[in-house]
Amino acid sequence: MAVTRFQFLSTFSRQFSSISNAHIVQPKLRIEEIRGKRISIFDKEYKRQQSLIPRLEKIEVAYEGFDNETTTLVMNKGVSTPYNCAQHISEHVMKNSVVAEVNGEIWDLHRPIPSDCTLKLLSMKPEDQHQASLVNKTFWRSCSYLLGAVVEGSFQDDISVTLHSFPPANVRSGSFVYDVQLSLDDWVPSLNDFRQIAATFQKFVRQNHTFQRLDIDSSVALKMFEDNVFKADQIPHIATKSSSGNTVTVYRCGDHIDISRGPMIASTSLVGRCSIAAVHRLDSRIYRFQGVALPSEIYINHFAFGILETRARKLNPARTPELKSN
């Protein structure tokens, strides 16, 4: 019988309360090794990339704030960002935006800008509806990459831990997800167990990192996510659905990389108070981890924040992942 650790980012590390059948499903690099070669790639890809862009240009940033105010800013082509606008406006802006509109597309806030725009800076409590349903996506979203983040880091080398995927954020399920394959049979995590992952998450999130997100070409993400069997087999089909036809794209948060189309929260410091709701195992090995959290500029009692973890406890409705590569 084995015994699986679980390890608070590869800083320090608790005994698991619950134990199972440990089951190795290929040989592993240790996360840290895995992690740092991601870094490597995409470091080494953002440089190459920055490299490309010309002479500085200037375009033009029409802001429009409250009471549709317009502000023109003038801001560097494929350089600037929203966030960058959002610091030439006030410090209550910059502080406040969850993610951006550009032309009318959702958009991270710290993604270039490439041509001259229109721009609006959506915070936790847009009074728009439809800006509210976008703002409760991208927060859902990133809620999910950063389970994945997590869970990845969470288990002894021995243990087999595979990131398969996260769905659709659906505010409306109750809970954030990421499906994710261990090589433990009939693995029932304990209550202690499910307040282990959650404070990681918690410590994770209020270190304040940003998401940085990169679009690189699919051979690249190949070898990015070469000791990933699931992600191997996704990254051609996606590559196909991107409007190159060969690209994917991927986001860093802290030491962690991941693929989604995005748009992610500006920084980690915008999620509040979390839960670790629940872990259904799927088919072959497959666990569902679940969550819910709030955003850090919105408190709830005791009682109302356990209304909504016993909701997220239910098993998420999302497609079951298919398993070609397993």
Given for the second form:
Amino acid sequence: MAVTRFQFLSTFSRQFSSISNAHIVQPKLRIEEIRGKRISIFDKEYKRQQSLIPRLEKIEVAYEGFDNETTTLVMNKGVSTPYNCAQHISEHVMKNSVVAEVNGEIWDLHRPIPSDCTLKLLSMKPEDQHQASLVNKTFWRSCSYLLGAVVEGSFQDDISVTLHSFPPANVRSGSFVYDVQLSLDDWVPSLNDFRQIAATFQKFVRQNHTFQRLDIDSSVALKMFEDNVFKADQIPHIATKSSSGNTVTVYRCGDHIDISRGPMIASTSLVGRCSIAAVHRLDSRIYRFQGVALPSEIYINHFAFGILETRARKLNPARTPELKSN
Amino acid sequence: MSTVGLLRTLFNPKLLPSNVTQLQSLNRSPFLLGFLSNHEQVRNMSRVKRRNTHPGYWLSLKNVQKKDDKISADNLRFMREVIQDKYKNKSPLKVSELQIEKTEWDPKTKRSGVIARNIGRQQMWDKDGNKIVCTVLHVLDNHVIRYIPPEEYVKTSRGAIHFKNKTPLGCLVVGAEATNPEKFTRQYCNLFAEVGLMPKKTLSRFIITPNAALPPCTPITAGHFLVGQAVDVYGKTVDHGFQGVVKRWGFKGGPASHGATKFHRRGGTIGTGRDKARVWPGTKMPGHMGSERRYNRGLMIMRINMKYNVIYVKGTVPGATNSIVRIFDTLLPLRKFKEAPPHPTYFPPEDGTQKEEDIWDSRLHVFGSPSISV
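What I would like now is the form predicted together with its partner chain, since the data block earlier showed the form predicted alone; can you produce it?
Whole complex next, starting from this chain.
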């Protein structure tokens, strides 16, 4: 019975993919159901990928730490993550690492290392300018992701919320962005609404979820996101751009799963102060949620943060989502 | 009847006013000293709470508790520019008096006061050559934050206490000493954000009659007062810290020589031993002295400098140099205004004819003027 129900759903959504999707109602309970379904697919795929490793092989990880000191760590191939390496070093490094640099390439902290490499763990205050900009982008990207996660669960049961996508991280624009479709025609959020969304954001972030990364086949991804029309459209394009031609990267944070290409920060505990600056209506019910946030390690006074908030209120010039209907 | 018994009938606490300053003057009056010996005290100060150091529970946190992370020099410069842009008075229009309603002054009017800083003492000389010691008070950049009308003020906890059995009056909130908003918390800065003012270091309430109300952002300068008028200055007295009985209560102590062993500045006896057989509450002993709120009333203004906003007031003012004081029109009935003062406050005349920069009292000798006038 479940199989037929899913088949029906996928044909139903594909039929309507070319029309304005405002008529599909996704009540809140449905969102929890959807999330539960996605998580089960994610877990299944994760277990399957773990089982592909026949036996544990060892790799040598050359960790470059403070003052260019190098240590060699013997870790498990395909299983150990940079976070596990950090656990061998110190609690401070473990808690403050945002993202890793594996052989010069930016790497998620909870992503398994496939072979011998040099490892660097970057914190929120790196010395190098180039490293700092990479960390900044990662942070911005993660905040966009989190904004989507929070917005999906923020609305009342009778309003349908469909996440569209978020543009690549651009710190210079002044805000991180998520484009969402709502079944509201002319919604002008009040100050209280902004505060409420920000409060939900803070609450979610304080639960210290880690970002779990998974590379999945596009067919699995389509099954996962069959109820979200926009994502279902985007998955084939994303898959063709990937290195193997068929994989899509998804991240899981708490109960939420979303598609994203780039690396994310280690855990939500690294996000500190945040505020939702503005919601701009793009067109045909697509709203651009904009926010600004600071890492928990960095503290600036309220006046300086106020300047950042004022800047974040301007409409972000990032690419707007195009609807096939228009 | 014993001396103490007589004193007790004379000083029945129920008959005495609750005002602390008046009690002190009664204690020191020559009438009493005749009855008092060195060791018999009048204990009416028992359990009076003279000072506290904690802020009121209703106040929001003022100063930031956390230190900023290192911000680059570029960013600091940018923030300074933003602050200047935000708080600079950008309107090209002249501030006109016409915005403020012209109200009539009557002898029962209570005008606003002013927040000033005591910057030290100076001497003035009158034309007969007599020295007059004056305290120099610098009127800081006072701006009106808001006006609370009588009906609203009575509903607040402070207003309810103030006007328990009297006709309610309005309250003017005035702030002085604009400072960098980064030093204060957001809640404190929001008090000023509504009027668009830079956050002030000091805030004060002045009880005024409704006809002396001023709109927010009105500046109050030294010209608010007139030379020759009497003012009351309110401040916190000099903090002497923990002081002994000789300095604190004026005890005579003991002899410096003639065999006195370790009894030079001590209090001596603290009770009789018979009557009540304990130390009575309020017994004068060493303790914290100073840092109390006091008014010096009826001080005459000898000179006002309009350019630097400085007032020279005859006499001394409670508090140490560089402390903040509040200046009001006097309450003393014989020294009150007989003619209208600048009401509700002083505004420089629009046609450009400024008041002279330095206004001296008529009986003072102006420095720089010839000593013999021909």
